[in-house]
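The chain below stands alone and is given as structure tokens, in the form predicted on its own.
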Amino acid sequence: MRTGVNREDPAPRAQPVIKWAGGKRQLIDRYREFFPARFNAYHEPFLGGGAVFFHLIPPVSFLSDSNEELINMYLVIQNKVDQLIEDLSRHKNDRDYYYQIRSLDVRTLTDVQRASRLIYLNKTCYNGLYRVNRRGEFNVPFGKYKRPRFLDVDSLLAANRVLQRAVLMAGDFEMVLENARPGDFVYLDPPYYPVSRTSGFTDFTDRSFSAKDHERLSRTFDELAGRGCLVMLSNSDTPFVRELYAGYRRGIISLTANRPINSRADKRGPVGELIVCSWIK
């Protein structure tokens, strides 16, 4: 039996090393009251910036994402952080240099160079927006920041320490079913279902997250809950999402969140969202 987590225990602090659209860094104080007080292993199959993981710092974690570049970055932070720091120190905040790095074919780079490129682009691109086109090419313009902090040694070393406790995998969210056991905490933070036809943003990879994927995710939620896992999901507050999780009506909580990352300034600001907790009956 794996040792239970008590969130009151002291733990080394770490923070997300990149910005991520839909990230939960600004919502942690509101989410924390809904996290289970004790659980066994932790699972997060839509890792993104990892704000919840870095807040909880569980002793046993299974972390995954469909974005292979993102998982490569975390693996490099976990296993080659000194090489990553050295490579990041070579970058510069310059428009022409930015587009030169952006145009590189990641297939020609080492794993360390790929991770360094991702962090650099994330910290210097417009509004910290990660977006790729249908060919999988990063296509966000230069951000024109005066002093972007793409080399943050303390943050990288702190992340390295806590990631030693994690298993990292790239792949579809259903892989969570392979490792989740009764008493484990599973946090599901998918690309949000759009509140209108023009508001959706799902281009973290070259494959969009469709309504059918949301339906498939709801079935995964059901299976995990049926196993005795503690499952928490966040998503947009829409009739479609409420219907998918109607069986957990008492566990549906409404929140308002500010979304500072969007390609359009008029799309940033407060939006309604839901969290669904399987254990609230």
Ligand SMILES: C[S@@+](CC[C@H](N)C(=O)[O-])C[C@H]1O[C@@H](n2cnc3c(N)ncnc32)[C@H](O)[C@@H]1O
Contents of the next structure:
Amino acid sequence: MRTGVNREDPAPRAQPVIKWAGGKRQLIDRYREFFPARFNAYHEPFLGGGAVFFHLIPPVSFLSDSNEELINMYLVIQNKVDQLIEDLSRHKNDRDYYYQIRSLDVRTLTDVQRASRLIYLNKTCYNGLYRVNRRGEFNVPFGKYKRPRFLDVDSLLAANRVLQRAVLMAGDFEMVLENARPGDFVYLDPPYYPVSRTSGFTDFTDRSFSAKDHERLSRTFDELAGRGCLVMLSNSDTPFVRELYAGYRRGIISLTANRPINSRADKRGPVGELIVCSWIK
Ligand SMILES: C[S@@+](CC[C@H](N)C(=O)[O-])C[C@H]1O[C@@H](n2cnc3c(N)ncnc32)[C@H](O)[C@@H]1O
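Cool, the form predicted on its own is there; where's the form predicted in complex with the ligand?
All chains and molecules follow, beginning with the one already shown.
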């Protein structure tokens, strides 16, 4: 029998180690009141920067993402943090060096070197984003920051501590169906359904998240809710998304957030945003 979460427990302070597009770090205060007070295991199959995981720090977690570089980074933080710190300490904040690291073929690197490269690029690139082209190559330009913090030992050690209690996997979100049990909390934060044709943001991996994927996700939501999981989803506030979750009418809560994901000023602005909570009836 798994134990319930008591959020009064003192927990080691840990925070997201990388900045991630669509990251929920700035929204935690808005989300906090909606998280269930008690649950068994925690599942986050669109992990990204893991803002919700690092906020909740649950005793038992299943964390996954389709981005293999990202999951490799968390596995290295979990299991080889000392080697990672050593490797990160070799990096330099220099334009030519940045492009040299960016051009490396990850297939020729060790797991520690890949994790170190991802953190270094995330902290030194323009706008701190992870973006790849169609060939899966990281393509963000150098960020010209004065003192980027690519080696943050305290943050890595704190993440290492809390990740000891997590199971990490790379793969599609439907994997969550294999492990989630009644009473578990599942937080779903997919790439958002685009508000308009031009605002689509699907550069997290080399594959995009289509309308069909959103439909598949809503069926996964239904199946999890039907088996007694506490399921929470974040998405854009659009008629398409509202229609997909129409069966949870009372559980659909609209939030509005100012999320500077895009560097182009004309595409910033408030994005209508909602959450769906399966247990609010
Ligand atoms: C909005 S981000 C999650 C942000 C995260 N909540 C945070 O606070 O940083 C969406 C994530 O979904 C991942 N993703 C895209 N398609 C996926 C799929 N089919 N299955 C699992 N993860 C997927 C992306 O790699 C990305 O990390």
